[in-house]
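Quick heads-up: it's one chain on its own, the form predicted on its own, in structure tokens.
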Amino acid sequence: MKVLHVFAHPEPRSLNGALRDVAITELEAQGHEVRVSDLYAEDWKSEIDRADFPSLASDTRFIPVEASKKAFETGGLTEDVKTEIDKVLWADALILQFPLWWFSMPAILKGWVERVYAYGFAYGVGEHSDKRWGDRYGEGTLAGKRAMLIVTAGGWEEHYSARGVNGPIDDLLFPINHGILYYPGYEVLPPFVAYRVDRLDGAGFELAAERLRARMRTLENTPPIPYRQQNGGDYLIPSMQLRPELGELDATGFALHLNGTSEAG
């Protein structure tokens, strides 16, 4: 496979940069291709703004949605932008990799998200009509392609537990697995999480890269969280929401978006 990795952190010799280098290491070594967007040894440009769509006129309201679908249909895109969505499209797999801050990614990492992820890319394809309302969700630019995240987190993991203080983890995380990865179409893994990584010792880190090595080994046949696709018959449309017989017996939430929770009737 050919494998991108999107690293967000700013220090190389940190935990996380010592992750890096196991899943890299362990990608190379069953055969993988792996490219590497290090955002801040990259002094990547977090912010999206008038700087990213040279053509738009001075005097021009700027409004990001239509400058983004102009400049990809023209090919204005930054440099920058269009390199990252080459290294995209030409990737079987996406890993993004960052500390979990004031639970949710990094700023830079989510700059990476709202340039790259143009308008006609990985949002705004496909018909919208009363049958569909866009390739989105389980389809669209990237589907066929995995995706999953490398987190590092500084509380227990029993802070981030379905009782726990912090929240669920995976609540945490939907948006960025449901609403970033799985909107433009990527099968999404199950996200790999360090817990305690500030207070890690020699012993708790070779622990914790062992079962990073061991997510790497299986990164082509790990199955996929089973969200619910939206075209696929569970919404209607185009309210887009879930069928009131789907998912009333067992789930709440964000989990009534999986697929396999219990239906009434």
Second form
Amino acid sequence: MKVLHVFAHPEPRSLNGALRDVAITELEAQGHEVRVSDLYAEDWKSEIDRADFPSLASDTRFIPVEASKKAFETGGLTEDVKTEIDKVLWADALILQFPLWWFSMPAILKGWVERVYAYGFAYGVGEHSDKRWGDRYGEGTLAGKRAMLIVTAGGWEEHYSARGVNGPIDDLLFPINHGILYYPGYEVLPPFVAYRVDRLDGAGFELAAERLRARMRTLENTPPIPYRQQNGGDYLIPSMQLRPELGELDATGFALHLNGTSEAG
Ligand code: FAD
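Since the structure above is the form predicted on its own, I would like to see how the form predicted in complex with ligand FAD looks, so please show that one next.
Shown next: the complete complex, the earlier chain at its head.
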């Protein structure tokens, strides 16, 4: 497989840097071809602004959605964004790796998503009708590709468990897994999460590294998180609510959008 590894940590000698090397070494040992987008090293611009749309006249009101649509249609996106779009299209699998910062991804990685996910590419795709609501949530440009998160967290695993004070990790990562990866069509694999890492010793590192190697060995065949397909009949159109007869009786919140049980990585 062709794998794009998007890496968001400012220090190559960090734990994240070491885990990235572990992941890439294992992927290459399995015969996969890997390309890396190292966002800090490449000085990735993280904010969307007018500079992203050079053909936008200076007196024109800047409407990001419209500017993105036009630039994508006319080939007017900036070169750094076009390069990343080409890499995303090249790859059969996308890995996003980051330390959990304030219960989410570092701003630079959010900015990669915001700028690379152009209108017409990652959203605003497909037709709306009384049977379909665009191509998204399991359909879209990136359908048929796989995606997975590699995350490190300072907090304990118990703190991220079903009743843990931080909230369940699957809920915290839902906006990324479902909202960012599943939305444009990726099959999303259960995340790899290393907990309680801030004072990790050598033995702890080896355990995490071995767990990560195992996940990289099965990147091609790990079953994805069984999110429901938006246009598969489970949702009412146009309200996009889950049909009242579906879902476990005690399921609430994000778990409603699972068509079965998710496996934790
Ligand atoms: P590093 O600091 O580089 O390393 C961590 C430990 O691993 C060190 O002790 C290091 O010696 C050791 N280590 C062992 N082997 C190796 C090796 N081979 N190479 C390198 N290091 C090794 N945590 C949460 O749980 N939730 C949050 O919301 C959250 N928010 C945060 C917000 C901010 C702004 C910051 C800075 C931290 C936050 N944290 C949070 C903690 C954060 O998730 C961890 O600090 C981060 O995951 C650690 O990853 P790192 O790569 O920076 O580790």
